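First, one chain by itself: the form predicted alone, in structure tokens.
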Amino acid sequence: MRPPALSRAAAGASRLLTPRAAWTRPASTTSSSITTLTTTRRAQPNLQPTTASRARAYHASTHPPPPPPFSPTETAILSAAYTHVPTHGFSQTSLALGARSAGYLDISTNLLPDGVFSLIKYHLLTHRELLSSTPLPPTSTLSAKVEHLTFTRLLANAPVLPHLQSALAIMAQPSYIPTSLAELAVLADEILYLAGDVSVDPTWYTKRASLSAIYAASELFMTNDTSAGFRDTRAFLARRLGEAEELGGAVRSVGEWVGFNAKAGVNVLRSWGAPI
């Protein structure tokens, strides 16, 4: 008889050269485990990026469109808000009655995360997009379309314009900046693809930091314009466009396009109030 020591080892080695599809092990704890292992595979979340969920590294015109930046309920909330800006202003009032006009509780106003600024920031998208069917004199030069294109969008604050320094007061706080900058940005690229310029080179960058101070500094002094038909404030603006078209001219250097553009982005923050 061998050793019980013995035994036990024999026993183990003769498991170890054993397939492991001959081992035996009770009926209910193995089926419990291969549940388990199951279940918790299906569990996982596929991490792998689909097709659509990839960010495009490029940039067309036959791009497909962003995602909305209002929600539908936003939007009807907004829409109707903005009905009651030239009475009210920007302020909470106008998202409630806004709300109200909607067919919402005014307590439906907390789905907006910024709150007036969203009323702001929905006066800029909206006038913005209605840029592309502005209709443009077909013998123009790239200047002269720029300058309609952006009278045009000065034009679209009027019905607002009482309450329009209040906004850009709004915009100037620090938590708005940089959404404020970046929606100046797109508008003053909108005007210039709209007015047809394919500049490649570094004036691509020149021109629309200059469009975005421009036009950040001529909507500040159409606040104070009380001419006839704005007529004042359309004169400031060609002058403007005319001294920048004139700098970009001698812009040549890397240190000159630096600090034009630095300089250009203070004045635009200047404009809005800020304290700098």
The other form holds:
Amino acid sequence: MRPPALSRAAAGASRLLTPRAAWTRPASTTSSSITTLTTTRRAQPNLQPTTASRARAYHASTHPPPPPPFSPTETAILSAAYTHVPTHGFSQTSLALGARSAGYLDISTNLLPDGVFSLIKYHLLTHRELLSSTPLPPTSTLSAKVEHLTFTRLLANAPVLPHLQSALAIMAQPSYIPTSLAELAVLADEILYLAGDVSVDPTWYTKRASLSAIYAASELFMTNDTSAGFRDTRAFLARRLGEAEELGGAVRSVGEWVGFNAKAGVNVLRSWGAPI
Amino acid sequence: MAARTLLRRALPSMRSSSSLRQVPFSSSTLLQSRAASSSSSSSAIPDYAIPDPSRPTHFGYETVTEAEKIERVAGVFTSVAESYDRMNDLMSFGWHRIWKDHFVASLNPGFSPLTSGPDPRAPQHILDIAGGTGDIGFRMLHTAHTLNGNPDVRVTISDINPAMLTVGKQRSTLLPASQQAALSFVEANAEDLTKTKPLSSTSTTSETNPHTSAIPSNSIDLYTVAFGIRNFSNIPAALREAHRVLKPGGVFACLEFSKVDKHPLFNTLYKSWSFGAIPLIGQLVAGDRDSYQYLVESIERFPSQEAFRDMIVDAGFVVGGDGFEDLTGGVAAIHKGMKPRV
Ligand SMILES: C[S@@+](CC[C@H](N)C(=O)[O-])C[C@H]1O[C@@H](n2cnc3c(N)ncnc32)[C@H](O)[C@@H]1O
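Given the form predicted alone above, produce the structure of the same protein in the form predicted together with its partner chain.
So here's everything in the complex, that chain up top.
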């Protein structure tokens, strides 16, 4: 008995309001095993209390608690399964082969509560966490760092690129949309944090919302990109970031931001194939 | 309510018959007896997980001893063996077939990808406990043999009640021969799988076949129990047995009626339906009010999703995520656990 796609989507979009989400760990920890759960420790601007507190209350009462991180056993199966994704995609086959090579049974994949979506989550989490070890040229500008980090994250999709579109279709299933959007928001937050964005002002939200949307669009662009080294994807990304920077100056009030954000969320969902 | 009272007066109640001795209600619960006994226990097996025929347990809302409960549950299922589907329909608004389909599909028995080189697939052995009339076991075979094209999957259907098993065996004659060949029926109490008897084809009384054998430890890939576990006298003992017979990496999976507490309005409606209407309908349809009353009460007594998940973990399983999945707002739930590798 699922709520209709639209209200779910609205719920998902409102997650972008609440970036202290999902599976973030302090960036200093190593990314080899994902076992701890902490909330974002980034500064969050104390904006107009109405918007901020409404968003948080909504988050607390309506959303299921953030999905738990993976246990050591789940990590063992998933990391082994992930090595099969380039060949077998995000599929039950990859999971079973992974369980086998981790010394478990074919049936053991039942441990993973979301089956194939667990494998997708593993992909998203692992590559987000790997971003923290991306070397950054210290002298470059904030925008250049954002672009560099975002493109690094996009490149991590390359080995599984033929299977990315089907992964996006699974992520856009109604029951997975909130988790998928939350992870997207956390990715944007992570990129801005690693790039050294310390601004605590109304653009805090705008930047994260627009980076989420840009990332999703670039990812989709990339699935059809055959240029060497994904040159075209990089150019696409750079154009979108440039546009957003211009827009960033214009969108200042919270009201404008809410409208923009809702539209961005809906567009992300549409680009994933959600029927809205 | 008036109708209930009238019916009670008009029809001789099963509860007053001598075979079902009434025991005064006591407030001791499974969890309380668990807490009380675990402190005094020094061995690795908690006391509460060792079957004790004289220990108090629940029969619906009555407190009886574990031995009496086994007898009385047998009575209930013998009397509803042929009509129990109707009861499942009533309790689930007809959803139980969909739940069973989902349960079996999500477990995906027999799924075993081939790789290049020698066939890497190992035979799978599925044990369906409280398998009654074969509803789950037959679905398992269909998924494994037909949908997943893996004939190397065997299913053992087990139940404490030979009458239920006999109905199942009868129904299995409609299956393809290859599936029938992969099926076996054994009589066993889920709390002690060291004493199982093959279902005898000539008689339904257990005394005629005195040879018992044990389901070996570490021999089962998938242990399932659907709409059965709430009837067990000692659930921790059954979970321990499940853990024993499963291979490392093997999966425990349970489908059971559960709690809709998360939806207060629905909860109220569902309770008045189940406590008010179902025993009455049971009386009218099956002529057996008390058995239906018991079934409703046993559902109400069953622990919450979270509490049952914790019992599964206590028995040594690992769970992923919440450890359970609600179906139809929690009218039923699926719990899964995996026996870890040592
Ligand atoms: C409602 S039926 C469920 C049948 C079937 N699994 C299904 O889903 O339709 C419950 C079954 O549990 C069995 N049962 C009750 N106590 C048991 C025990 N201690 N050990 C094994 N089976 C038991 C009953 O005999 C009955 O067949």
